[in-house]
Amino acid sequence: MPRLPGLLLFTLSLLAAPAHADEVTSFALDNGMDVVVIEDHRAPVVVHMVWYKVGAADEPPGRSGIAHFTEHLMFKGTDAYPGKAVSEIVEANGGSDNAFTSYDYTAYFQRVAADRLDLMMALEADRMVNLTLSEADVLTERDVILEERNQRTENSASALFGEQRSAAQYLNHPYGIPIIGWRAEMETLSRQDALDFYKANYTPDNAILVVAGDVTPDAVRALAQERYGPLAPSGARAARARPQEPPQLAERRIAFADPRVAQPYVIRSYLAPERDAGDQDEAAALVYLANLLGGDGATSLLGQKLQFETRTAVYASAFYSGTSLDDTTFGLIVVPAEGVGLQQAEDAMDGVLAEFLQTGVDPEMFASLKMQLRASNIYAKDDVEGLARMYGEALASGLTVQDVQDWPDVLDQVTPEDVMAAAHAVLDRKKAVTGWLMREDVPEVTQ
């Protein structure tokens, strides 16, 4: 039997792969709570998520960390379910629960047997409006988040470097403030701060309910109306307005030295557009650009040139995530090989970029990448929790259900010309922050 080209074999495997299309229904309750139902009847489980359209970038000035702090305090209980009762009930019913905070949203979720969905809604609806906080709870949990900052940030040279780079990237926008908060402000967070933030933002008209798994839209609608429907909305909510970034007119550079650094590296991030509702084309082109430049060490341009041809680097990559309410970043990172200086590594990275901007996209590499992204979108439908997160994150970041469903087609329609247009628009040193992470100070940061 004749051998088939690799790309054709990959295409045939995609056609043969089981495509579990995400059956999605969306509606809103009378109190303004948005609901998304994703049907997947292959297993008798359900993922129940409540996303609040508030995150670290929505905090009052001087109260950095209050969004993450409130997330912690949400597990302190209510009169009906005091203390750790919520997590204990979830565990007793064979499930798991957790929460997370980002710049644009805060989310709470449980994964349980499908017949426990009503119980999960009862628990989450109760703490949406009935959270009780004692002064002791607040002081204890404040110590917890301070210790979390110690462990994850203060004890990590890379994390401290990242905070400094973000602060340099965003001079005015709150994306430049760490999600966990600045330590000096975290130390002053009070019970009243938490209650004010909770009452202002934890309301049904500021929330998105995502239910994914072995459910039907009609059943979810009935349960949601029973459990969440009676909760009073906050009234007319103002649009999410944040301080915006002024035009960046010059490259910013930062050199961070710390004796704990195990591996120095160069990283550069450019301000870049996010996915916008009804307008995702440029973001899709940037997804391709990140993958072409640094998606895979063996096949990406940075990997081929720096890791394999010149042996300048032991690792090189590019990154971009467009699911963001406001402008995000497109980034590049190079970890130099032994004996290679940071300036040499940066120069080599810039050489690859200059060559790419001059020669353009390799058609064969582009076709292969398009097939890989198509495959990734198909197989993503097999992960019910991943789908719930994908829809919740998108809606909490200003996108719509239709935008999420259109995204694979938007990606599929990207052309090499689109990628090059995005590259020329974004890869502008005047819109970049270039950082060096070093073991010790260098006498001069040159260009």
Contents of the next structure:
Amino acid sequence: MPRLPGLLLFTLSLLAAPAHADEVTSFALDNGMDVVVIEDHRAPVVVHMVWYKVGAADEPPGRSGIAHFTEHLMFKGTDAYPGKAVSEIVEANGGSDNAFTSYDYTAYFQRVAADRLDLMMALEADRMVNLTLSEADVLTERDVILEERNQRTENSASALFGEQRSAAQYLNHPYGIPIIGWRAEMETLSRQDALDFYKANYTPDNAILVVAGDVTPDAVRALAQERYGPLAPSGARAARARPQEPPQLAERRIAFADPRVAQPYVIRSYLAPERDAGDQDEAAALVYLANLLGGDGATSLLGQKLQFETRTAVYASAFYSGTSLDDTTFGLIVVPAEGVGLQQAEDAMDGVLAEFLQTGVDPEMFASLKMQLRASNIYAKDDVEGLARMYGEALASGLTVQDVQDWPDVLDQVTPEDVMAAAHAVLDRKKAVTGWLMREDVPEVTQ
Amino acid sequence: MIRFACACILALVAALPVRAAVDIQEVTSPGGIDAWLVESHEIPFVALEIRFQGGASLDAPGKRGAINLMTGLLEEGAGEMDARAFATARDALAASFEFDVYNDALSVSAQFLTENRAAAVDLLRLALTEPRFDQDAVERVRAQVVSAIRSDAKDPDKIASHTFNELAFGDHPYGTPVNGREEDVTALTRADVIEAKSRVMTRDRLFVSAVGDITAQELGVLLDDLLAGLPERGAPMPGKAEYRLSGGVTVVPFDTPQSVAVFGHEGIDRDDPDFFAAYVLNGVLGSGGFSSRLMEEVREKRGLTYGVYSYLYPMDHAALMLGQVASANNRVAEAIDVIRAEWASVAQEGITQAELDAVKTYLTGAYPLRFDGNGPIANIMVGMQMQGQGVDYIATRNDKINAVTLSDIRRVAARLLDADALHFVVVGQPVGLETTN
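Switching forms now, from the form predicted alone to the form predicted together with the partner chain, please provide the structure.
Once more the chain from above appears, this time first in line as the rest of the complex follows.
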């Protein structure tokens, strides 16, 4: 099918696929910094990543956006590498660099020729502890993140709607606050806020080093000990305990109308369990559930029923991302066909769910998903940067290297009964937010 | 993240570092189909890239959007299988097929496991040579395309680029989106879809590359199995697209907090002797890195935007130099002033030796990093073929970058960059900007 722009499109894949255990080595430095090395000697390239176990969900109250703002300010220089020196040095070596902030982590990475790894470590180790910030740089960069919020969120009805849905989903947990921050709070973020956040969280014992590509574990160990080893740990770090969700007892429904909406849709998210260290079974079952309900448009239940049989929808899908420190969500989206109202689309979606809960898993489709899972382990080996991200994200989200390596087997052992048990547990409207995104000019009656 | 990956930076197609172990074989099948192959037996799968040059530009007059609709239907049923049977068969093989179309090419990207290769190739052959174009599938995909067209009409980025293209190229296919207009797509018939396929998916426009667990001999057999059933000749190319814009501003009123501006003027052909100099020049002016002039002036010094960039955009029938920026409605006029001033400054004064040295180091150093997987290498190789480059290009690409001198840069800057010719299409409620002319 063609791409549908202007919509959140959810591409599901089984995303199992860690590299074979013999290509992955992990160890810790004496100061507590975890290290993962993934070998792939096909090209003389290396990806160097440092993942901090701190993200937007770890921000102080009222300071939303400070994790992401700090990420931006990490590119403002140190005494040893002032100004834009880090990016300039990376570029001068033919490399590229970037960074990203999520709820559970903040990560910095460079992609560079394998023989420049030591230099990348020197730069990253330096800015882990030596960041200097001028007031002028902070104020200018605050304008930049406000423009970033304009670009990502304020200019998109769908993104604004997503913020409102998340805020309704989480009654108490900070996953309900946008990563980029609420605008009014972003406007007040200061140099001191950033420095406080930096000093509290940017330490070697709160970081994971992932190096992937044309390297050996011994070489990485020696370089990491030299560059990161001398950095002092913060000492006793408190466990990452965020405010948790209370029992969710009441269904939530939200409706958002905006003149910029061209294509209305209905989307529902249910609070759902995430992968936990040593306990990934239910998350694995939910991966199958998402694929069975809304993976491929032509073979999934939602797609078959709503796009092919009843023609209620132009697009229908399900989504679930299990890599998360705290409770995540399982979701469904239906984009109604021309002339179909949102209530009708939602009823059709609920009809598919009800039928599925009665009739259970189609064995042929289940077998096909298992085949695709096995294949994904092979295809994933072609993308070493993807593997590096998978390990970094998992380790920053409370999982271990062992959990990542067990994941394909955990997925492989899921039974249709497991999927149905997970479906019955998760598809509970009391824990769900149902949202309607609407055109402003066409009134819809909400319930 | 700290900055957007610029999806539109032109990948100057690829060559190899001296030490990269990419060994391209030129293969001709027994039936006469040419392809480039890199054998790589470490992982038991093949990445196959197929292109049909011409792409959506081969839409017949009055049938804009037909080739796009046809492309969306290739996976919606073939041979004896309807759409669902086809998808079920593909999933059971854990094969991946992607079909897409752009102004200058229709692309088919396939990945399949060695153990399933024969069955996967059979399935793909059906999609390429015996698609059903069932009427119910036509209606289903048409509805998706119409939904996409309507969404684009309310997306400031899309409004900006579509408006720029329309002003620049008018009635030429480049002047309208590949999706077509809603009224055009609504009027398309199944016969139009069948005709569209015969215009573009033909042997005379075919380019193929493969990387992975397959030998040259096996690939030759595969190519004939897969592609020999295609017709020999397609529709004629549409001819040169005359550039019709002059310098100025076009405001498209749209109620949104941040204005999006797409800007540009005429560019430079890929086979122009100064193309490499222009490419290096743009690396300094606006390639999107932190050290580019535009990023420094607009973002780093003034905080006017999250991202600003410029890029060369040589197409088969025209060449543009384009850029994009987004700023709050009350700041976008200043951003545009700064961009114009920097454009003029580089046009007059060129760049410094230090900037030239730095960008060369970056471009030549970054080059080998692109070749790091079967999928990426297959993509690069098919692009090289479409641009008429030989496998030997690979060894000389970095030399061409390194050969660019400061006087080359000055010459091409004076010829290419023209601040007065820049046209800005601004979508939003920009303060202090009005449509000129």
